[in-house]
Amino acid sequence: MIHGTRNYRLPKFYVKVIVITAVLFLLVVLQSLLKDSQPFSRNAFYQRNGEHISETVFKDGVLGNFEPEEKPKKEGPGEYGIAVQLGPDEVKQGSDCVKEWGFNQCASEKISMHREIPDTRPLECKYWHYPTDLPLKASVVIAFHNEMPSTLLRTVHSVIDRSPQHLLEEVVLVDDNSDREQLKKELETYIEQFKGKVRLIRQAEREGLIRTRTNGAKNSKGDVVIFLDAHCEVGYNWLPPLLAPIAKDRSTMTVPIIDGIDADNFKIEPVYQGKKMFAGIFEWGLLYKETEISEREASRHEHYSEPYRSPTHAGGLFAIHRGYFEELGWYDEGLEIWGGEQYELSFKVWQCGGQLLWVPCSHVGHIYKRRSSVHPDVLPEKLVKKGSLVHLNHRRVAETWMDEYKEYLYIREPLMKDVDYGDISKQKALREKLKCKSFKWFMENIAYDVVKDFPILPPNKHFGELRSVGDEPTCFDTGGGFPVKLKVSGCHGWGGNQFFRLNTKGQLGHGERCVFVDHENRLETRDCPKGRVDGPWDLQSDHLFKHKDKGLCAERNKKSELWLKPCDASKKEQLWEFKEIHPS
């Protein structure tokens, strides 16, 4: 028995279903044209390997999404960041308390943990609006020795304050071995308030900043890690603007701009006013610096408050994907203490396919810090063994990633040659693995400012002491200071104020001054012209320092002062000889 074939029908709630279904998804697709449809900046970011994220916009005489609501006016010292004003009875105590800690105890303690500072970002930045979804979390890493505990705090309080706390997984403070009674038990009972917000990790010994961030950033939890120093006030909305560029790459590092906090009264204020940006530049010594953007860069961008590219940073306060962080082999472990990091890092960002952004729109306030004159920094034994670290920091990092730029940086410090910097093999094998370019393609590409102001460097004649040439000699001294006007003082073979170098192009340098003589033909140190390495000086076969555009030479009075003077090569206090050194 053959039965006909049964039409079936779905029940009516399925039908509903499937058609609320279907409205919902058309009403989805409408929403998203719309907003697609809407206008935008040129510069709305936030693709990543095809998948749209959010956008990051500029709408102008709209408020921001993260702009911060405003608040009744506050009372008190140093609110909005005025100078905070000391007694007649407080002045002596203030300047007890500048040798005891590097900063101005008295005048910290009277401000407010959570006070209310200006708002120095460009008027820009107040209508960006940052993506509400960001797929990120930050930890803030400050590592800290022997701080003054109410900055510290105070630094804590202002992250906690003033960041989105979905954006902001933790704060980890990393103590490096301090030794201050108020840094210990004292400060874990008060971040318990947070309630494990702020976390604090101990180093049983001194490891010095370098290690001490890397330790920070291995523990920590975020996708993103920033790092600030143990004495800052971060600005208004400071935290989207670091971390939306690295939701669109992670290969993006992202800097706050610096303001500064007087470390005497605890003022704010900015380095930078009105539309000009600045990037972070070097000369061959590379001692840091800053030169406003190039033409260039800001084509490339359509609001002045967008971040910008730049070629390095001054290395305190940064952001970077973790993940990212790792692959780099996070800093050098080869770095001891302080300094030379900043570039190791930029460099190795840059080379190795990825970008360093400054960041207008976020703004952090730092305190530059004096030496404590009561309790000084005391290195472990074993690194005062080394030397000058930052000599061997720099080393390291030339070795690894400058290629044939080194020899620029041998020239301006001839005796960094002298250094014993350690074993790079797992930095070069790390820069292979990377595939990174070359030290060229990057002063090409993303430092050409660099050689603007600070040209290549020829040769050098002579460099070490330049003495007098007799049995009891004495040599060039700058006593240290600047401006100076040189004197001669006895030779003490040490290098450091007594060190001079003579190019090929007539320029006789120390450090980062040059030797020029005044209106009156003394001799002094200023800063060598920008933009140019040649100069007027020739220490001749007869011995004579000639001053080539005046025809006069280099002589020394009873007084120990250097002058120019008709040149007399019978006259002793015209003779002079370099004497190559090589302190150990």
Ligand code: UDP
Contents of the next structure:
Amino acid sequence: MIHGTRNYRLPKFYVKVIVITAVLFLLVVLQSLLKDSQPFSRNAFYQRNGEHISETVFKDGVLGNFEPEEKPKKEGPGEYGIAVQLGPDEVKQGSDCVKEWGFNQCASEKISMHREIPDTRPLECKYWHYPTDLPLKASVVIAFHNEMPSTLLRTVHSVIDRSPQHLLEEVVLVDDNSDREQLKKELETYIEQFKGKVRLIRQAEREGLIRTRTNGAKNSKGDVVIFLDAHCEVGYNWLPPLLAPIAKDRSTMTVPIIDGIDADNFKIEPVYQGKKMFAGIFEWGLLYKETEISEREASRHEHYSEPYRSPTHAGGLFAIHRGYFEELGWYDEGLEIWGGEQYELSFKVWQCGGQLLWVPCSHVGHIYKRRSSVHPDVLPEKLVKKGSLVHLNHRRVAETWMDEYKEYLYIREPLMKDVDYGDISKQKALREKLKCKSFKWFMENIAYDVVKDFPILPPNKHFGELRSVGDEPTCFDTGGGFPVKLKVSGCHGWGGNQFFRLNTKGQLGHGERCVFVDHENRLETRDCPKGRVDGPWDLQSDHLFKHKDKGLCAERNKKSELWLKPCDASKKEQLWEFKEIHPS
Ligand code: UDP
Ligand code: MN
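Having seen the form predicted on its own, I'd like the form predicted together with the ligand now, please.
Zooming out: every chain and molecule, the one shown earlier first.
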């Protein structure tokens, strides 16, 4: 009987196990199918597992649920973002304080790792309440190459000190092959205090910040990755406002507002204050610009402190869902070192169905360096030989994403056409696969403010050197400085300062500057006027270079200066011609 019972019970137990396993298996399959079938679904988290995640709400006069408590007043150098006082020896160019890292080491080392900062957020920000059930944790990824240890570590401490711990998975430091001794063992020992919350990844080769960030994202554990530069201090309650919009819609990339930290005295100051909001745009040479948001965008929001749409961003600091970033193919891995990567990601996000929001209630301070980490003398030799890496990057982005609009880049920067940009077939295939929209759609629906400041460019009539006619010609020369009076100097072809473009509407330009005359009628370069692509210049067939509004002509004098004088085609000092450069 006992045996019989046993014989009878055993199979029933196995059946149960089999049924449960099968159900679990089906659930897993179903879940992954659902996930695959809606890679970009908005609200993917909002309604996750049928559970409702609370909304972000504004409660006038009721202090926000993530607002920090009042702390006792602190005293010390740099507290509350006040400038650090330095002795004359500590600020001297070439002194030990400034020569090594691109910002003042003595100032930084006087300041506490836990200093208080000014609250630079708009007033409303204190009254926003964020979901307490955000189903997302962030990995903060910091790429660094030979960065000053104290600023790198203050970045880390500010993140640890000012992030709710349940929303912070980890801080991932990715060393892009630094060679400074201070960033070796000492750094490893220092971060032991964080007990695994701060990890360090070393790269055996210098990859540049773009591939280094991707490497950090691939190797982090959080649902969201937040990138910071290695010289930042995050603001009060910076994290929930960046995560909440992503929790609601995983194809959202969020960008904090950047405050300035002074490279010499570490003073913290907001770049923007008050209710006016600014967004990231670009001019046709792909230089990064910012502009006040339009009424069209502002009117989409009840509160001025709500996140708003921006065509692009400065590049260094933002949050993105890790899985979504992966679906977008991370960054284009052919981008080198620094520059243009923000356009690649912004265009990709917008054109492929996502959105990019600037978040007024999340502020992060950033030190603008005195010396760039991409200066040729700090670049690996194999890359210096490639010529301008930023141009290479811009060209990859333009060729992949900008469709017919790329021609404006080539009008603004004709030499770009000669830049070898390598293979972009993978990028093009991704654009196909994700069925991304056209650049025209992006310009008309998202980046419509660009053309207000930087209208579509008319073609160039001439591009090259503007030379005097005759033997031993001299050339218009910007001298490299800015703002600057124009001069003539011996023509030297390649090298930049002597290349000008004269467009079909009479604008004479060099890079983002245009040639004007000052109140004394002397020629000078200044920023091209916003919203204008026309100008007064005409190179006549008799070689006079005429300012049509004034009815005067450009003349060089013995001091190599350029002035407007009454037109006279018999004076050789007034005769000019273009030596055209024809990029392929
Ligand atoms: N960086 C890097 N590898 C590079 C160049 C830069 O890891 O080849 C790091 C750098 O240390 C910094 C971040 O990338 O943490 C952004 O660089 P940087 O601050 O020079 O850029 P900027 O703020 O001037 O645009
Ligand atoms: Mn930086």
